[in-house]
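In structure tokens, the next block holds one chain alone, the form predicted on its own.
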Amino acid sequence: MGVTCVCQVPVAEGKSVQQTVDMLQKKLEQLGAIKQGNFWVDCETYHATGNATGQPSKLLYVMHNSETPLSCMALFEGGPGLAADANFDVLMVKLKSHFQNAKGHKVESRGTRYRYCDFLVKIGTVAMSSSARGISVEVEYCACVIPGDCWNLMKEFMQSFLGSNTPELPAAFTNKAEGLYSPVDCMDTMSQYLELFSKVRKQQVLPGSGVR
């Protein structure tokens, strides 16, 4: 795995989730990009339970990706993570007189993999509550894990499909001092999947959001 950068893209003037979908995913095809497949990512939310010290409890987001399937990462409001393997929902359960999972605030992205050079891109609907939320870019550069080296080349791909709507620097980025990023475990790329997700939580339903 290499350099990722994840962004949320506003729905198109006077499209739907789904159309503005098809769109990005034709502009893609044109460049010649192949499809490879299809991928989700998904966040359930606990929040801790029994607080004495009556300070507000931290939430703790658990976190999967299709292309880590034996594995699950753990974040907590404002750090830290962790990475463990599949049994950490079964060890959740277990610790349900603690943490309590947030009913109603699993938010997923579920689309297509495309395949273009050095380049892995997934386009998702954003889904919570079966209701489209929005639409997420995944884009990562396979050749390179250092972010510095490549981030012009990325923007430049990019702004080939997505225009005006290219993210600039993700923070995950400039908050690594030794400019490296974190392909191992996945936590670079799911702590922009959960800014992303928090913030679609916090929006309008979206007209005609239904899931297909």
Second form
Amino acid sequence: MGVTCVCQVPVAEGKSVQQTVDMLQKKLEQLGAIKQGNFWVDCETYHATGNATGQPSKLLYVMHNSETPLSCMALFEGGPGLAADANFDVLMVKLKSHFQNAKGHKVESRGTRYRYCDFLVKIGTVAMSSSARGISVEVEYCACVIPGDCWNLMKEFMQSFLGSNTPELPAAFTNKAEGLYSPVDCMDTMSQYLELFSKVRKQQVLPGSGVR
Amino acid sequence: METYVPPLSMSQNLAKLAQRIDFDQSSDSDEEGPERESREPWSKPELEEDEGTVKFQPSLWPWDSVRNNLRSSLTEMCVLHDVLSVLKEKKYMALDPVSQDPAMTKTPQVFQLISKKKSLATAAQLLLKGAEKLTKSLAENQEQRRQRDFNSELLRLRSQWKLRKVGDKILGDLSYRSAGSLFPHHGTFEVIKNTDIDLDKKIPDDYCPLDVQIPSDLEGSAYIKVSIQKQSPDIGDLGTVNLFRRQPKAKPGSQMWHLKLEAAQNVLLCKEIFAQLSREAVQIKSQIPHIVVKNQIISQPFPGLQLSISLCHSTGEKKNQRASPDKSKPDDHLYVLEHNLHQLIREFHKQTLSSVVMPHPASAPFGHKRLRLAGPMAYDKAEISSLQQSEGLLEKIIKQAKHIFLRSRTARTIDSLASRVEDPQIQAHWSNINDVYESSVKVLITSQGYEQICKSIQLQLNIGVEQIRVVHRDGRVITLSHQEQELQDFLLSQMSQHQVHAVQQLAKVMGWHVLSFSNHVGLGPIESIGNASAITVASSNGEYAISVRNGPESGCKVLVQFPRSQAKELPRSDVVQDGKWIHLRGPYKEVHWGRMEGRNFVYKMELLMAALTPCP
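Shown: the form predicted on its own; wanted: the form predicted together with its partner chain:
Below is the entire complex, every chain and molecule, led by the chain shown above.
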């Protein structure tokens, strides 16, 4: 468990998603990272029913991460989140009357996992209903749990292989009550992924088939 | 007819005694008494009675009653004497029988018979009734005893095994489920009453009123055989069922049912062990896959070696003829590993019941209780794997087998080397305390007779599962693989180094100076095992010098440097003209080491040094 930063890498000009991913992977391997298997992160959307007034129904996102295989995270956008046992999915089935699954909105990111000393880099293809929509890169510095202490180091590392696509300090850290110097949680990672997934979802609404 | 006479009461007793008192107290009557009595014995009691009412004297002396008794007995004796004399002499009196009426004897014979018969019949009836009562009570007793035997046996059975009543059957549980096992066998046995034997016939020696019926697949006896062999060349040999005949030892005084139940429980445990091992053998991926054939699991711990774990279950009905090949290799069976397998499965049972696991919520699976927090606390893979059991039963037993094999091979290597090489000597001190995965031995290389001087080569070998770690006295740590050739080469190189170290120590003792010393010389022929070492020592007065080069393969070479004055042919030189140069050391000469006297290298060296040291 370390400080995680999730960012989106835009697809290179004139290249496909897969080619960009391969480019990134080659860069990492040249750097000296060792491939250590695969990873996946997925997100399902649930509508909260039973809202009498015309307010837009709140959306509940249930996410899974292969790093924490026995857990299931549930969060509202910008709101509270919870980490639970894997049986939470079964619970959601039981709560069908209150939360309806929006089946077409499932987003997931799958890819390879690299380890470079204390860094864990995961390059994944964000896909929605089996069409690739973008590239997600997650960098985790396992040796530290306080973002304020290691952000500079992480930025430098990311610059070495991401170049100009290096992100700024994620909002998940700055939005915290205690600021940058409070320890991280798995919810920070998940909220960053959620942000990325929502961006990806909004992106592809215009071109291509708007699958709903 | 018996009449019961109650004992006399106190007053009655006193009256009886009082009647016996002799009231004739006069002393002269004592002396004349016997004579008078013989004449008139029958008048005496009348006189006494008369006098009894007139006089009453208490006894004056303690022998009174005795005297009275004696007197009365004398009286009686006289009477008897008279009767007998009358009977015999028939002079003054004669005995006459009582005449019987002849008419009375005729009819009473029949009556007598009938009356006798009747009385006998009533007596017989009484006796028969009594006998009947006795036999009935005896039969009841025996029946009760039979029942009691069954109950007492049942009580004994219940004190050792779990029983429960289902309908009218008594069932028991011989599985390990209450001890934490997860094996799905039911392990139920039935208790049968065996009380319908004929009590009149002789009861057999091993009769037991209680019998147990065990499930048919748990009959007979079983054990797990673990053995390490050289790899068999053909796979077709696999799958031969090894049966055996190991008779279970019957403890004296234990019942049949106890033996049966214990054997069945053992069979169940062996089956569980084997099921767990084969499940792991199939599921766990390893570099060299394990083969599971029929009742054998074969794996390869080291190249060229085969570990086979087999479940040997014999139902005890017919002895298999193919069991004879087992006899040829009785030492093959590693009993230690079989015992360890039993212990490991019992440990596994205990873990499912430990406080870390139990009590658990109904929805949680079996496992460490911290794992239930894995979901909510978002544990990552590293944390989860640290909580879970990483090794299964098969892996553990294979590691243990590897260690046992490595340890025995190391011992064999050291022993063969020690017996082959006499100089220097190898000593191995094995540690008593070792682990299932680690043992240690201290190896000392010494020369006989010089143990105190030459003790610089001491190695501590830590034998692990796949490697041997050697810690040298000088601090070097070397890791050797499982190949025995590596260890042998290493020890040989150490032995050659020891000889040179010994010369160094000897020089200190003898007063010689060490001029140069090298553990690994770069000159001379290359050794295939290790490196050669060399040393040069000079005598105390500097006249002589000895150079030794010792290698593991090339052996030892000893050269002595003499002073120039002793050299026979000195090369003439224009430069070296002065006479003082005669005292320097000159040319070298090789020593025929094989012809030197002395039982080992150091002894020879000591003699050489002594020979080269001049007497003062």
